[in-house]
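One chain comes next, on its own, written out as structure tokens in the form predicted on its own.
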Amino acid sequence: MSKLIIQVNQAGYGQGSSYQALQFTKAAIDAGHQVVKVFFYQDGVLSTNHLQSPASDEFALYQAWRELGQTHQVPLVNCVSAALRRGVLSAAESAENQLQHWNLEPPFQMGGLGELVTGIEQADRVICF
């Protein structure tokens, strides 16, 4: 079976990369791949932000991926210059900024893009979405 990295580069509302990309992910892992981790990349950071409140009859997506990373132990990983522009922030990086709020919880995790090049070295395949 294959090592796969999961970057995921458009917002989750909107555009449906970010949901084809979890389903992708989770056909993946069923069908026995190992994903190495998501990368959320440019407007892909916006899935991340744990403020988001769909329509109770929306697809929680946030929500999706949240318990994908939990249940598998899938490390979900933003790309902190892409988050930080378009106003996601964990709690560290709100601290630094002298801010009083973030919207960014685990199991989401800031990363550079070195992260995405360590994973590369370690998968087969990257598959963008």
Contents of the next structure:
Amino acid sequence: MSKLIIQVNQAGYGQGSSYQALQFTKAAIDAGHQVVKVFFYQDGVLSTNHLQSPASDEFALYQAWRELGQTHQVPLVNCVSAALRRGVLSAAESAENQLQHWNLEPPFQMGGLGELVTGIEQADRVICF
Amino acid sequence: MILHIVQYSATQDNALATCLRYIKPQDTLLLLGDGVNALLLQKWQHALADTQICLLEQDVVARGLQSRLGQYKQLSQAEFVHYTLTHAKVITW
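Next block: the form predicted in complex with its partner chain, after the form predicted on its own:
The next block holds the full complex; its first chain is the one shown before.
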């Protein structure tokens, strides 16, 4: 069993990367490997916006990530500064910025690049999409 | 031995061109997503003639290119995961 970190750098819509990363993560878990965390960076954080509401007959990428995280206990971590500048805020950041709304809900969480770096120390491979 | 991943079209992004400047003969190039389209063009077929190439099967099928790209090795998702571990490093361009 190997330890993997998955990094998602592109938006879920317009680019296929977030979907590719999701499929890879599922395949890695199915093969018995441990996905230490999925790190959303740059435009990748847009996949974590709770307010995404695709049509009901369409594949829902956000839900798929959420279910994967919950089912397999995989931490889904946003780079906080990438998220803030793209308008993805948790309740805590919303309060800090005196805003009345937020759009990041568990199991997604905020983290820093430091978390990615410490994760890389423990992981066998980092796969970027 | 490095696994190089290119996921964007070679005509819209310079990921493939940049990758080819650094790839070594023992490395493997994996084309994903619109990256597979490069092999439809003679220019890239020639440029990649001496490179070990594989494609993600689901992306070839999604584009209806099985008959055009049938001569190249195609990986399932499970084989993709296996490749990331049998190569010493993985670089996404």
